[in-house]
Amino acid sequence: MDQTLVLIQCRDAVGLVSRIAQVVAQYALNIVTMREYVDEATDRFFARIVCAGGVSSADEFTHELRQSLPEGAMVQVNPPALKKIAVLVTKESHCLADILVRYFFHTLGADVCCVVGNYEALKDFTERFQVPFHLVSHEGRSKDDFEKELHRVIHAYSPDYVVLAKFMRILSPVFVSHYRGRLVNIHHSFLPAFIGANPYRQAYTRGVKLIGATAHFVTDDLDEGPIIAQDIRQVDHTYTAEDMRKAGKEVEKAVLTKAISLIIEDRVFITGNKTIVFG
């Protein structure tokens, strides 16, 4: 059976759900699931609606929905189901390996169009999955030149999202601006704790009892972008810094996979510096 997915973000107003339901009914669609949320602080309404049945003209249906909503409403009907992701890496393999294995067995839900690394360490591994690998070295060149080449390579694939799978370079606001709201990073700690480098050494020194990982959208502020997913694992005094790092890798993989799943299923809305996530 055909399904129609509708994503809505607009200014809040009385009767929005009723208005949406009336338009949906006019097109003989049946609402299967509807998740909605009002952010009272910003007076914004968010909705993710799955309907049984299809529409002959998504553009016409989108127009009718917009007409029923407050001015400036953002409406998407049937966004592309199969998203393309480009993956940026440095030397650590665990997050990339998890992505490529899931891609190989068709459980990722996305097309990995390319992997780009600033070292060649993961080239052979990537190519075993018949995924193109591009080396864009940062060595011996300016940050501006490096990022221009990085953008040129990625742009050629027109990805929907760019995933930083342990890509250990700080990106400039200019680069981030090319992929605003589409650049996803996995950070090896439970933000906002232990921002920056060596989080497991920081955690060990503090004697923490929980370690975690955070997947977030990248903004101009280091490790402070809107959070998509987080998870934690309990540790204790017997864990060395290396034990914490190993346990942390497992959490990182799980959290990044969860974040990718949420964004490719169109379950994440960005509002200011936070997200609305319809799990």
Second form
There are 4 protein chains.
Amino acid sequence: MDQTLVLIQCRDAVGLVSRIAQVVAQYALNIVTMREYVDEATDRFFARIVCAGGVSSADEFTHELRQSLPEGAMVQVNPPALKKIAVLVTKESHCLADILVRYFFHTLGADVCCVVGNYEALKDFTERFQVPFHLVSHEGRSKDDFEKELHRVIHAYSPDYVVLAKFMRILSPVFVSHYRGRLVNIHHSFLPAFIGANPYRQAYTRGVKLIGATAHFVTDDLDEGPIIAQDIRQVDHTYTAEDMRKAGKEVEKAVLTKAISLIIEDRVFITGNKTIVFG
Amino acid sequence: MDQTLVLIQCRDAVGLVSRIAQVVAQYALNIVTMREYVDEATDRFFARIVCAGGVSSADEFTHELRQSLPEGAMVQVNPPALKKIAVLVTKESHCLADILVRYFFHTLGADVCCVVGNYEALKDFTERFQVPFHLVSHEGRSKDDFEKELHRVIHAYSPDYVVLAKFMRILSPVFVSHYRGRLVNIHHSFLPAFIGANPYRQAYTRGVKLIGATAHFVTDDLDEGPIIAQDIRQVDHTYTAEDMRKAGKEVEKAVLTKAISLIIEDRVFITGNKTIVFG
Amino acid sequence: MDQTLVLIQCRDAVGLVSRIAQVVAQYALNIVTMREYVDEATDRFFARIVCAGGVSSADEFTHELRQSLPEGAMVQVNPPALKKIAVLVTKESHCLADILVRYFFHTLGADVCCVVGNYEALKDFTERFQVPFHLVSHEGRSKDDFEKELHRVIHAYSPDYVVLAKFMRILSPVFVSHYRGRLVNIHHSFLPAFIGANPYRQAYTRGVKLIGATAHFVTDDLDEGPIIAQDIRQVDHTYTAEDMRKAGKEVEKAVLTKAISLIIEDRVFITGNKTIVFG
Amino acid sequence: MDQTLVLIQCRDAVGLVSRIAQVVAQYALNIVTMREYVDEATDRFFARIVCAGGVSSADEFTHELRQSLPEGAMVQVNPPALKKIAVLVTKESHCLADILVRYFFHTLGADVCCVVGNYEALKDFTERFQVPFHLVSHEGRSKDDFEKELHRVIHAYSPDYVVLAKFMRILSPVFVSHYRGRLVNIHHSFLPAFIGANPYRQAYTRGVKLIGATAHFVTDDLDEGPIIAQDIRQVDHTYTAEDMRKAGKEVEKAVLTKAISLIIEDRVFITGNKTIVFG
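Mind pulling up the form predicted together with another copy of the chain next to the form predicted alone we just looked at?
Next comes the full complex, and the chain you just saw is listed first.
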């Protein structure tokens, strides 16, 4: 059966749901599920609406919706269902492998257009899935130079999202600015604990009983962007720093996959430095 | 700030959200959160709407909403915020204690109007919280007689909900019929596993690695009513049947408290033999 | 640093730990971790001991340990570290993929010697990892005939364990007898709930709030063998039977991988119809 | 049946388990479970041994064990089964209530000898359980003076452990020194995240998806003592800072109760700034 997905962000105002629902009804669509949220801190309204039925002209429908909403409203009708994602990696395989396997068996819900690594470690694995792998080394060149080539390579694929799947280089604000709200990172700790390097060594030294991971959008402030998903695994005193790293990899993989899945189903909105997740 | 809570159940139809939102807008209310669900198996529509703003006449508003909906729609505007619950117990204290402590510190969100036990074991504890305790013994009398007195005692308090907090007598369909959709039980297993008696002995014998609990509405079929909440705890081979019972008590308590909290916040709807939980 | 792993099962008796520890000390080994358990129901003693230091003759050491223990004691010193596992599949990929990816990146801790499918669906994927795939179809032949070929194909690899990674044929007691204590299955529910076919349809119909999975050794009684690991994921009323199946796949994969990991690290003992897991 | 519990801490050396097991065997005791751990960072050996059978003289048995171990070994045979705990509170009730209810129903496994508050808020509740409540106000006096009275009041009961159940005053190193290794705190976050005040406000501002709590021994460094137990609850964008506080209270209560239970069963050892938990 035909479905129409509507995404809306705008300034909050009285009667928004009614206005939206009226336009939807005019188009003879039936609301199947509607999730909405008002962020009082920023006075913004967010909605994700699934309607039964199709529209002949998405443009016209979008226009009608926008007319009924406060100025500056962002309206998306039927955003591309099959997003393209570029994956950036270094040497660790666990997150990339999970993404590629799901892509291969059509359960990722997205196209992996390319994998870019600053080492060749994961080239062979990537190519087994007929996905192009590009080596962009950071060695022997300036950061600016490195990021320019990185951007050039990625840009050629016009991806909807760029996923840092254990990409171990810190990206500059200039690079980040190319993919604002579209750059996803998996951080190896339950943020904001253990910011910075060697989190498992830190966790081991501190004697924690839980190991976490955090998927977040990347902003100019390292490790400070909007959090999309977090989870933990239990550990105990018998875990070495290396055991914690292994437990950490399992949770990193699970959290990144969950975040990607939420994003490509258009369930995540950004408001200020937080996310709204219509899970 | 004033808030108006609206609960709706009706036959599904095109444009329901629009019709509801229009009535809401006519009353100058602003929708803060709206959750709705269409159960396709039964073709029913369910909604829970929180609006900013108050209404001068809830009756009139209810009437207007009902007018805009399919025949037979059930509409509730501002259901009583402070529900009254009667708690039925036998000898085990863990669930009752959690309920009474929350009641005492005003974090239950409901009034505990009475505790009824078929033994006196929990009388002293109950009365420490100034809650009336009634002994209704099942001994030396017919089941019919026992249940009649039980009903008489409970009925005098006109409770909104009756909670079986480890009440170890099986209730007849006649008794259940007095409290249809208002009778909540905590079952000592992850239903539908280990239906019946001695679930921890069964779990121990089977060598399970998880112990669960299930809160559900009671219907005529024992252990088969709509499930409200479930959870589990991990166990291992070192657990005796008694250790599993102890772990089970923790999860029973947590699950029952969660279910009560969802119910008294009007977040639970029943459809067929399932629940819709707008958590 | 050298390590010596000792596994012991025997009839329980007074002073077993002392006797074992004395032999260990005679060999100038230092106990790093020792886990032991007495199953009172069967009056059996189980121990897993990790020692710092090596032994020149494992046979002699084994003999000395056996001498110090009750008659019929089973003693294993340094069981093969790199187990060989054969994986049986039908059409579903999620469990196999997780196993093969870990094998490929040397994080499985075991060799996957072959994959055998009763359909060709997973042949291409398997061969991308240079693992041999064998098609043994059940179609157009007797069960006996089918299982004989299955056994012949598997037997040629002399695997330590056979893993049923969503293998959808019920195996006969004759087949099971070839791999007693070495045949691992992933069951698509939180056993003992939803025994039998279509568990997600059953779970959906029952309106459960949790979806589980169970890894267990296979015995003659279908779904009744010793449980190795179990876990759950939360679901809610918005999940269709298909959504529950998807959630179920995630938990099946995680539980099977955990069970395999425990087994190949020699952490699992079978006693009666239960497991002892020195996790 | 008689059981003998043995706790040991000492410098690590070759053959410790053998030496211990020999002494145990000399006393005709049978080891039921033995947990041991060597902390390589500090080169210390820790063991918790449950034996079937009793000893006529615990002193003699302790002496014999000590003789067989490296100099300076700490050996405890049958530590007092019913520990006494003093509970310090401010105004929040959730942790105290859980402790008192378990004490009342004999499921805490410890005696609550007294509750001390720096406000009177929890006096009435405490006294309903026949537990003495002492008000020691911090107002209008020096910190030194306040802590001296606190210590005097607590000391009169000679408690084995002092539990800070949401006690909102920072204690000085002098006070802490009276109860080294016996002073337990519940921290309102998943340490080391959100150190300091107003963690729920911090968590809300940061937009986290999990809320945690940490039970730890108190040392001179605030929030930096050895962690005993940690856990988390999931939250989402709809949670206000107040909702996060409510979720936090549930996890605080559960984590503190778990930590107390581990401690009074003599399952927790301190090594450096970490704990070993034989759970």
